[in-house]
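Heads up, the chain below is alone and in the form predicted alone; it's given as structure tokens.
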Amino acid sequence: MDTQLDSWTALALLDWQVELGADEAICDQPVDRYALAAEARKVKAKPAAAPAQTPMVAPQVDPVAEARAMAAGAGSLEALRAALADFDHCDLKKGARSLVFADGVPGARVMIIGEAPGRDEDREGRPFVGRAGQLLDRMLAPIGLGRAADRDSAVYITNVLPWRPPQNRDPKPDEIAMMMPFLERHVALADPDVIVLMGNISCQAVLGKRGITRLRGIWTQAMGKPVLPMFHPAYLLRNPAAKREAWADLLSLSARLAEGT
């Protein structure tokens, strides 16, 4: 018996089954409809996956804001020195031997602000004690000023940075920015009559300007005080011819003090 069906016969048989209500093809293996229903219930009851947890990120510390808060909390020069010693955001501290805070007489009429400690200053823990510092002492003596004297003839000396930069390099802008709140508080607590800025870095920090050959000898105002920019003694050691201008600036300082500022 020929069992081959032509396409027309097969299509007719399929139409006949559809008319009878057949809507699925019979597979080779039986299908357990109860098992399929149970599996569907499991999938529906499965809890949704928990949202991915965002990793915790440590808050960024603003070193300038922290320096400002620490400096503002210092009610005395001793407390300010302690605050500087506790400030850990300036990497210069890690490589320095000493915290170089100040020298001279607190409350003196003249406050001298240098740039940063050198090797000798780092070793002794006082500003301006090397060759440049010795020259500074000789410069001040003829106009009646010194470190160990009464308030009217004394000077009080500090630096923009209290820690020595490696190889005596210039301070970086971020290092200056971190130290400025401490320096401003230092000036407020020392309360001098006038400020002398020694060198380019101190002018940049306090006045926001560089170019000491142009700035020197010209009185200006900063931090609520009269300010006189001068050549740094280290510059004078390298350029002795500039001592004439430095002497003129010292005479200007002496005259200002005599006027009572």
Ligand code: URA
Given for the second form:
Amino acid sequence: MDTQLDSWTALALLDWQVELGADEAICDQPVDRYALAAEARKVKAKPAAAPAQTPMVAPQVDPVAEARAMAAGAGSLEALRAALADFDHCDLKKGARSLVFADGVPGARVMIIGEAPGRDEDREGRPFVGRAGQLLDRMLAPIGLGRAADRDSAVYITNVLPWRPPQNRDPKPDEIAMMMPFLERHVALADPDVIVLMGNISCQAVLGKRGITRLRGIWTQAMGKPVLPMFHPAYLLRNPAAKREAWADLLSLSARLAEGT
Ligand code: URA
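Starting from the form predicted alone shown above, please give the structure in the form predicted in complex with the named molecule.
The complete assembly is shown below, putting the previous chain first.
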């Protein structure tokens, strides 16, 4: 290699190489730019690709509409339980051990609606079996009501939600909305004379209002039935002083049943 080039000549040679297409100083293999150009022409000449297929989009499911259809199709309490077991749109189901459907006597004059299963209920698959449930049983006994009795002195118990929310958190409005068609059908099939709503969540679900301190003890009408809101037994465990009002509400329930409603 000639090392005697002056800098101007070296620059002129470099310019000439760049003009020929050299764009890097070192190459492992010589680049045949005529072949590259021919390849580029072939690529350009290729027919246009077929337009991209529109991806298949799963049809949007409305969980409330689906719940309504499934609940409406249930002709018995057993069928309703099966429909709930088949309903896969509520995420609570994934985290729960059991479907907690109901307890007591179907067709009882009194239907009690609680909030949602807790840990004990999730474990046993029956509503109100933990501490709050035991208090509920002790509240009902003095007015002659219980879970295992003839229709006249029996209660039938369920919850707004059949699956335990994680860490016993409050049910979310969309969870309640999704499960309402099942609860409405549950009431229609059980056909009680009166409904007792335990606590704020069931008042929110059935009456569309909260504020149990104001609502409790005042009979109203919902789902085609006389409805009595009461303090939730779990609230009474935390606030024993409120048992006085709960007792007044139980007497009101007893009087209403005695009237024949
Ligand atoms: N609290 C409820 O509201 N329901 C149950 O089943 C248990 C506790």
